[in-house]
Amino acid sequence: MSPVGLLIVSHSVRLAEGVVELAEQMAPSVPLVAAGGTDDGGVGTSFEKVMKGIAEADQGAGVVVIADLGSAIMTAESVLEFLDDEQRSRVRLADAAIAEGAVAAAVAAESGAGLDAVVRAAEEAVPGAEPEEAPEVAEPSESAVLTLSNRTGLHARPAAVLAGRLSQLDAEVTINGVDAQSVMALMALGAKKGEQLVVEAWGAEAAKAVRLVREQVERGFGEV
């Protein structure tokens, strides 16, 4: 089955064609469709654009739509209200920052992820304020300290790669503090070549998640 899609909804044109273009870059396979401006090209949105946008990036496995401002929103809902009842089963609306969202959402997808999880890889993509007091943390059960040796380091690509092989595994890994699953989290870190990485697992395949890292990492992610 074709992975779940995502319809990207803007006020403007080049912003929604931007956005697919980047989130395409590491989600090849993933139908992605941009539904930016209004009928005529201008700045606003489009009730027959999202509406012919969900029903082509619907390609069975379900379309997350995501907005950039409030009436791209309202507009969203709207069309949303107008479709079958089938169709709106395989349709959410993601509360979600559009660039950072996009591009999680279409790794997690790229990797097989359900409608249910690609809209929380949206979602989960900016995360929100630290709790005051951090939970307590049991001992990883499974590490390793790596050393990137690809020329540009932990970049877009090798961030989807790790971020979208790790979110099929029952473990929680973290990559120097921060979750694995993440790829907006591991590009933040800017590891470049020669940096360590700490690699930490919990979880049922918490080995596996780490040799899968180890892998990556010792063959360079392919660009050595």
Given for the second form:
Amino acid sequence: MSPVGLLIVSHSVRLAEGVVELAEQMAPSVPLVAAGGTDDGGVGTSFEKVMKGIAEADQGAGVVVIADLGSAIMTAESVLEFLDDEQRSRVRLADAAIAEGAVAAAVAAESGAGLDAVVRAAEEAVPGAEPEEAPEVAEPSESAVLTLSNRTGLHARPAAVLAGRLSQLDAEVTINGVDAQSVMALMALGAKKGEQLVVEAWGAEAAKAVRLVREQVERGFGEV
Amino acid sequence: MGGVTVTALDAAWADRWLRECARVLAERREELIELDRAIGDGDHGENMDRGFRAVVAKLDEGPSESVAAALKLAAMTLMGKVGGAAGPLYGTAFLRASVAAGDRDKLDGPAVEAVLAAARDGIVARGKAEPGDKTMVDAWSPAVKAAATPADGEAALEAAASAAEAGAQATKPLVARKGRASYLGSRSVGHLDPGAISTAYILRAAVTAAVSEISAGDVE
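To test you: the structure above is the form predicted alone. What is the structure of the form predicted together with its partner chain?
What follows is the whole complex; the chain from before opens it.
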């Protein structure tokens, strides 16, 4: 099954294309479509571009739409009102920040997440938000202290790999206290080569989760 | 004997209404641009003019078969051709109005109210604005209220247009809470809302289309 697609709706042609460019680095197999500007490329949004964009991004698994300012959202909603019920059932409009949301959604889609999970990833990627406190629960069932050895540390691609794979496991995982299933939270750590990562996991697949992080860190995310 | 003839609010009226919208909005293009430049992005006049010119181009292909068909044609065209918030807002308004018009040959007083109420509800649903937010809802909302009283269609339209004009003027002292103008906060005070003004023009055009001046020579 092809991954969930993403449609980026912006008032600006270049902004929409730029967000797609940013997101596709992390998600090469996700259908990413830009619908920026009016029909003639001016500032504004186009009903027709959004309509076509949804059809293009929907390869069977549905589409998550992320829009910038209010009227882009209204245009997207109007298009939704026009779709037939069958197609509309596969389209979600995320209430998300356009750049952060698109990157997080693309990573989630790349890792095989379903429509609702991709929407959640987009909506939870809030710029400037404090990382959530790790839940005050019992001792983690699994933990490890690892040292980053790859040259660039925990930058975007490794963060995407970790968050994407961990989100498929039945486990709560934190790295240095932040949600390891959130690519934005991992990137925000800014962990560099030589730094230590404290990995803690809870849940049925906690051991598997810690093993996954250990393997990735030890092989330097394939960058060593 | 010269005078004023009130025409039936039928398909031909709906076509005349849309053409009159295009004429007035072309005439008011610069004014709406100036109003929008003060508190928005300055494109409202241009967008409305472009959108309704496209509507007229569609009407030139042939007369509408019903009021509902004319309103739907306007909805589809405005959605596609008007950039900015006005496209989906007016597009939704005309689309919901078209549904409310249903299969009626012509609109009477209660039907005018139903059509205007459906348009307003569509705008409220799409834009999430309430009365007092300094948006086109401040023209639509009193218009619907005013249309409830008169018995016949033309009087209902007249009451709605007058109430929309008053409502639009009353946006001047308000603080914008929706759309691009809301980023200005209190700096939006003292300016008319361009969407409320264009709404007033559109509703006045509906009256103009219903009332045709005829010369003495045309009367038996």
